[in-house]
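First comes one chain, alone, set out as structure tokens in the form predicted on its own.
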Amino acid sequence: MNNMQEEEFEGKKVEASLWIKVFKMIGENKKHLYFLAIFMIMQAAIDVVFPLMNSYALNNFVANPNVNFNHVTIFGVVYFILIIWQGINVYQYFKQAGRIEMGFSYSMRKKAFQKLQELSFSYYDKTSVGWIMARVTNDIARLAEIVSWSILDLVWSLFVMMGIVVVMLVVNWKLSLIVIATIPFIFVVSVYFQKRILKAYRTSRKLNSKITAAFNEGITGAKTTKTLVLEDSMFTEFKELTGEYRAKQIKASLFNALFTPIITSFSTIAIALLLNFGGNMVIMGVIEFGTLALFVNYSQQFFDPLRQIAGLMAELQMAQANAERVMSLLETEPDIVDTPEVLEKYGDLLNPKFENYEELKGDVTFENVTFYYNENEIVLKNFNLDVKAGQTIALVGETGSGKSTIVNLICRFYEPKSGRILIDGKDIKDRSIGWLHHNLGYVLQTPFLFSGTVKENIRFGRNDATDEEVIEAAKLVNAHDFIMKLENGYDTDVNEGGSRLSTGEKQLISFARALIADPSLLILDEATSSIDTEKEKLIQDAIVTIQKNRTSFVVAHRLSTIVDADRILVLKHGEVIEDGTHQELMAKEGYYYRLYTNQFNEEQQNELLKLNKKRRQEELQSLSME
């Protein structure tokens, strides 16, 4: 299960420039979002009024035994014109902020699956994709729930609870005051839960991003699951995951439940003061009746939006911890970046200026580089390199000697930590990220094939390329023949990850994707690695076709796929130790040729072992016959 750790979030209340931040990213959206909040000023008017509207009812035409009928139709029309009015607004209210909900999550998702793209590889190195898909999915869409209906709501509250105050004021300052009192009361409440609720759903939220990486590593992992018969121990880790998970939601909905009650015994305390006072003042003529009654009606509706903004401080306290998470992504900067001059000739990853992009030779040269994941573990000092263009070099050594490290600082996954390496005879930072890799083609030791077509796979490598340069690029790999045997040929959808096809068959998919680029410069990770014996063949003739007139780095490990390389490197510690041609590391009977011989032998012996079972299997086939 992965361990990796998210960053820490220890705010203590809502964030106004959080907030802030939040609401910047409404973009294109934020004109709805104005026309919503005017019709939610509207309607806040409108239920300030109604209650005015009732006690003058009350006070002119229940009360008064000479009713001026003419005024009461007068007084019908404008109530209905209110009412119709109200229903505008609420039909705006929902279809606004429907779309703005809509609206936000496209925007928001869109600039975090960007930032996903710029990001550098150092971030997938301490970020589980469980805590990427839960920010992108589940936290993004929380806040679009927060930005379209939550804060719109506490617009309404806001107006009317101002609307209320003033016009009670103006009727009766001494019964204004018995509602007013009771603030201070409801402030110290919602300080005390929303801290509490803020812990509680933070805790949560980190939870469910294991969950979901739970959720991620068991359904990629589960063929090795179910080899290894790890059902039961992965069952009761999710199990503990969500219990805990369920503990946390638990208390922090039952903080939510107690907040609305408490501030609900305020309002009938309020009102309970008010029938006293008011009562009396009634009874003496110091107020009519209907007065008493618009106290009644103000001081519930006055609460029902001040229940309304405690519950929505809730809210954003829980939506905080979403916020948070999702800015903390998008405000994530890349480790290696552009200068802005780099940017203004060359363009960025997004939006290349292609035209300004120059042909890449090949020569790579490393000068003096020395670089570390970790200070305490240098993984290259001072190291030195000089390839020419077109030359093969092979790299090889133990776990840990630096090989994929000198392939990562080439393709510019990482920048070394002193020192610098040139590309033909220039500083690799002197032209932009998306040149160098616009230039590069890497073959992965596990190939990767995305949801798709067989045809849309090898058009990866170019996106303008025709089915007729995607069949010959098939062709050149040895592909085409397996391709043609699939149940729709180049148009057979390989499944999530190329599940449909073989180890083999995928690797051979790859190579002709990288070749149709056709790359200058070109990184074959332990591309061989997993291969099985009956595919060697074909994808050793497909890497010597793919390695033709381009500088290749060859990251091996069966060294028999790599004994016409121009330069083969043995590294230890960071180190060449060893740098010959394939011939002349034999001739010196060193490391090499004490690596070489014992993986030979070994080759040799599996070799032997293969063909003596399948002699055993034919002759009990013959027995059996007999």
Ligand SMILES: Nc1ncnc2c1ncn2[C@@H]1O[C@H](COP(=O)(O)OP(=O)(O)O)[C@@H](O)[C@H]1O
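Note that the rigid core is defined as the largest set of C-alphas that superpose within 1.5 Å between two forms. Residue numbers count along the first chain shown, from 1. Keep in mind it's a predicted model, so treat the numbers as computed, not measured. What changes on going to the form predicted together with the ligand:
Residue displacement note: residue 298 has its CA displaced by under 2 Å between these two forms (rigid core superposed).
Residue 348 shows a C-alpha shift of 2 Å or greater between these two forms [criterion: core-superposed Cα displacement of 2 Å]. In the core-superposed comparison between these two forms, residue 237 has its Cα shifted by at least 2 Å.
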The other form holds:
Amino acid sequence: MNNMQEEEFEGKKVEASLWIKVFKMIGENKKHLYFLAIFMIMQAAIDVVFPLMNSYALNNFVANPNVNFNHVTIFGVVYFILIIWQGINVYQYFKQAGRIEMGFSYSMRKKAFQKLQELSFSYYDKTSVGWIMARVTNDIARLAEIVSWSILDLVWSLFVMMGIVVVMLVVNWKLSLIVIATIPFIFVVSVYFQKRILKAYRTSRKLNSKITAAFNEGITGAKTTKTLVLEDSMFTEFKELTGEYRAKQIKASLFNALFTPIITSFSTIAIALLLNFGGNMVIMGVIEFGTLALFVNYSQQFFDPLRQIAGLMAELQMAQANAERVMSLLETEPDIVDTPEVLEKYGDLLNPKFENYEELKGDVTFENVTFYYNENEIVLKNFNLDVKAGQTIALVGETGSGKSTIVNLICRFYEPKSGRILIDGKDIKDRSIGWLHHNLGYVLQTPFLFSGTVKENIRFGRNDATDEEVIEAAKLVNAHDFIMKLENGYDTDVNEGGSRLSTGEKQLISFARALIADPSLLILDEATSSIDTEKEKLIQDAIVTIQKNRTSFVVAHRLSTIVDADRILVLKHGEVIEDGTHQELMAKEGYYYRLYTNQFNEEQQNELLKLNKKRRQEELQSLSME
Ligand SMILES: Nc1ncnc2c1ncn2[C@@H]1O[C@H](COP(=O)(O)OP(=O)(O)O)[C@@H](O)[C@H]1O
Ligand SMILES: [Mg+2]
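Could you switch over to the form predicted together with the ligand, since the one displayed so far is the form predicted on its own?
Now the complete complex, all chains and molecules, led by this one.
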């Protein structure tokens, strides 16, 4: 797990600049935000007007012996209209807030997706998939919620409070001081409690996900647990987790239980004071009875928005972590970019200028290349290599010797720390990433198929390929026969069929995909390692086919697949220790010779074992037949 995931941001002040940045992301949803604000202000106005209306009714209709019934009718009509208006308002602000929430998370996810496409390999080395997934799902959803619904609360609360304060001051400033005096107390208490409540809920949510994970592990690892007799310790661990969860939940409800009565007692105190002073004023005839009722109403109504604002402050503080993480993702700059001059000539990835793309012939040169992933662990030091166009170069060597690093540098997934890589005599950086990848085919150890049909997957190599070309490519790599045996042939969905497709079959499809793109430069990194021996011959033939007429780099674990290479480079700790054809290296009787003979013997032995096993089975079968 990435440690950033567990980072705590509590105790930090609400950082205005961060939230301003988040709100700027609203972008095209701004229109809805303005509408929302307008509806909320109108709603707040209605909330302030209703008690005023009530107090008017008390003063003029209830406390007045000579009621004018025309006025009552007009009053009733106005009241009715206000209620209708309120209904429309509520409908509208729910609609607008919902739109903002959806629109915001949609546009944030789109931005994040684009960013993730732009970022280079080194970003993915440092960042776990789980971390990224959490950012684009949970964090963005959380921000969208805050940006829409919390804003709704905030605007409404601020305007209700302002409205109430203004009306109270206008009606009677002395009485209003009683209510206003409670504001600071309530605010402080609210922030205090809200923070603790949110924190307790947050910790318990975290614990909850740990419990789910523990369940998951318990279920999927049940067999292993049993064989290792771990039941007891697993259960103890689980009990601890659930115990902690329970404690946190209790804490949260405790805070909740305390919070409401405390706030209520503030309002009760305010009302008691109001009734005391205001009551005297009514008796002395300074104010009317309806006015006192208005103040009592307002002082009850006052606390809701106050609590909302306090809650929102606490929420912003808590969600700051979400905001920081999302913004850090969106603000990450890819570390491999084209220079402005290159972009000018070749265009960027989304708007390539194909007319300026030169043909790639396939000469590849490493000139004093030094490269490392981490500064204290140099992988290539002053590495030199010169490859002629059209050759097949095999890279062999033990795990960690730098084979993948070399091919990744050719793909410009990483860039040399010093030195240069030249393609057709020109620095790789003098032409665009788009140009390079346009001319490059790369087949990985574990074939990756996109969701969609077999045909679509092959066509990912070149979008404008016809059905005939797709089939032609599949035939060339020996994939046609098994594809035709799938239930819908080329139209079989690979996700549905994915589990039925063997790794070898998937690999053949990815070969067809590479072939149809007709790249000038082809890279196969351990493309044959995870393949069943049954398919090996097919794959080998396929490789020979797709290597024709292009420069190719083949990283192979199974040496039998590369004996025909034009050049075999044997790597050890990032250095070429042997270089030549299979015959030359065998004659040399060095490192490659030992590697090859060992593997060859092993394979022979395995073959013999298999043969023996088969014979034994046949014997057994014939015995049981008799
Ligand atoms: N993404 C990476 N981050 C950090 N170190 C890496 C990364 N990829 C490879 N290495 C290190 O670089 C060295 C060469 O690795 P690699 O080129 O993958 O070797 P090979 O493909 O021959 O097995 C190894 O020591 C490996 O641990
Ligand atoms: Mg490798």
